[in-house]
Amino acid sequence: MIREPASFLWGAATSAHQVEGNNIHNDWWQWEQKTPGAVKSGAADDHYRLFREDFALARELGHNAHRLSLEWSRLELKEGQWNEGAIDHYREVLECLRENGLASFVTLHHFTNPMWLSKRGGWENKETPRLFARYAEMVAEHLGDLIDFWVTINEPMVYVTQSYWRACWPPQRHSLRATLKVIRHMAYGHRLAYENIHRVKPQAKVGIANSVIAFSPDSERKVGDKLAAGLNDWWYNHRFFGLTKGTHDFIGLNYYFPRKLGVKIMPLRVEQMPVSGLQSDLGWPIKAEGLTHILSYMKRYRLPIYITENGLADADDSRRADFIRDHLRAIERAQEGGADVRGYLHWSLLDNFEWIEGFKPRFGLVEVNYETMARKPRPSAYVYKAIIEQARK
């Protein structure tokens, strides 16, 4: 049984560009338009217009928390020019969450940048941390009274890896120098934003949502395999926390899959090795015990932990119910080991635009018909509801 079920937060997550639709002023939108073969997000889920319907569904499904993101490019159309209409809109959104009894986890940066910022070099520009902190301060002043938990940056290591190392996301720059610079700038931006938010709202709860992978060696007997797993764990799971020490009121974790690593000779390289068992529609291995493993290490930070994303692409909904059950049991085992886990937010409430994967992956507890925008809860959504109701008894 989940510990302290009466105060535990249960819900799901979304992000602005993936569900709102028509975020025409950010770098992802512009990249979609000009990149051959890129899927266009278009109207996405039309959540910008249908948020009331979506939050009512979340309430009906037993949720008491919801994670969303604000679209920076809507709020600051041009540098230093705040959009009163967008501020008013997001105020309505956050008020609607309150009306539906949903605690809010609000993300300030979820992979997208305003075009005006992108033209200045995005996170490579040394001024961006200051500009991001100014944006955070504006949100605190205008919307802070309606925000329960602040997530400054979503998955910084994923953003940096995909955009500046693998170069498959905008700005598609493959550069070790840029990778390291952006990591430093994002860490500095988080620290400045943390200070600004707390200056406006001293009691604010501020953190990040960090993507974590359960790394393991292909062979416990091989020193190289163990070293590869350990170094990847340090770099991917802990490096950003190390750069931002002392500026977290909670730990936000996004967990999806484990990764097994092996070192090969001739030529010397580290390879991802196959993981046995079930996989998601995207080929991601499903191993709930990896979450227990991660949480056993994350308790070192001695902070409350919230699972800010956990889910799978499962179009026929054949694996999602067991996935949720198994990962909640993994959380229970971690709690028994001393991990202070206080909430679980499934990814995602809705099917949505999954970045370069487009609309094919179906992560939603709620199925979305992209032709009509009709919403239909999947059977797994009701299994999750029953788990929540049982836990509260």
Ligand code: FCB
Given for the second form:
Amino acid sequence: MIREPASFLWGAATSAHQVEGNNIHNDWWQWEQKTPGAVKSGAADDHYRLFREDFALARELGHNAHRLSLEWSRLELKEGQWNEGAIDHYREVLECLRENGLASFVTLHHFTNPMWLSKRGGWENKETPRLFARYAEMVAEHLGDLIDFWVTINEPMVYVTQSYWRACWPPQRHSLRATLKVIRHMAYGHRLAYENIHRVKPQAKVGIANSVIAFSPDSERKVGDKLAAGLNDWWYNHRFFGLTKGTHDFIGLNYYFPRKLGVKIMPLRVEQMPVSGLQSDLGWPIKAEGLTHILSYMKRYRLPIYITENGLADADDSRRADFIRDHLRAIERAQEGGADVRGYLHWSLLDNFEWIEGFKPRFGLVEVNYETMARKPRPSAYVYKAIIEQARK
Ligand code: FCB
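Moving on from the form predicted on its own, kindly provide the form predicted together with this ligand as a structure.
Now the complete complex, all chains and molecules, led by this one.
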């Protein structure tokens, strides 16, 4: 049984570009229009208009928390100019969460950048941390009274890897120098934003949502494999926390899958080895025990932990209910071992625009018909609801 179920936060997560629709002023939108083969996000889930319906559904499904992101490019349409219309819109959104009894987790940066920022070099520009912190301050002043938990940056390591190393997301750069620079700038941006938010709202709870992977060596007997797993763990799971020490009020973790690493020679390389068992529709291995493992050493930060994302692409909903059950059990086990986990946000409330994968992967507790925009909770959404109700009894 989840510890302290009465105060535990149960819910789901989304992000602006993936659900709102028509985010025409950010770099992803621009990139989708001009890149051959790229899927266009278009109207996405039309959540910008339908948020009331979606939050009422979340409440009906037993949730008491919800994570969403604000779209920076809507709020700061032109550099230094705050868009009153967008501020009012997000006030309505956050008030609607309150009305539905949903605690809010609000992300400030979830992969997209305003076009004006991207034209200035995005996160490679050394001015960007300051510009980001100014945006955070504006949000604290105008919307801070309605925000329960702040997530400054979503998955900095994923962003930097995809955009500056693998070159598959905008701005499609492949440069070690840029990669290291962007990480430094994002860390600095987080620290400045943390200070600004706290200056305006001293009681604010501020953190990040860090993507974590449960790395393991292919063979426990091979020093090389163990070294590869250890180094990846340090770099991917902990480096950003290290660069931002002292500026977290909680630890936010996005967990999806484990990764087994083996070192091969001639030529020397590290390879991802196959992981046995079930997979999601995207081929991501499903291993709930990886979450227990991650949580067991995230204890070291001595901060409350929230699972800010966890889920799978599962169009026929054949694996989602078990996935949720197993990952909640994994959390219980970690709690028994002393990890202070206080909430679980499933990815996602709705099917949505899954970046370069487009609309094919179905991550939603709720199915979205993209022709009619109709919403229909999947059976697993009711299983999750029953688990929540049972825990609260
Ligand atoms: C995470 C992202 C989120 C979503 C899920 C499937 O890495 O934060 O936007 O795409 O993966």
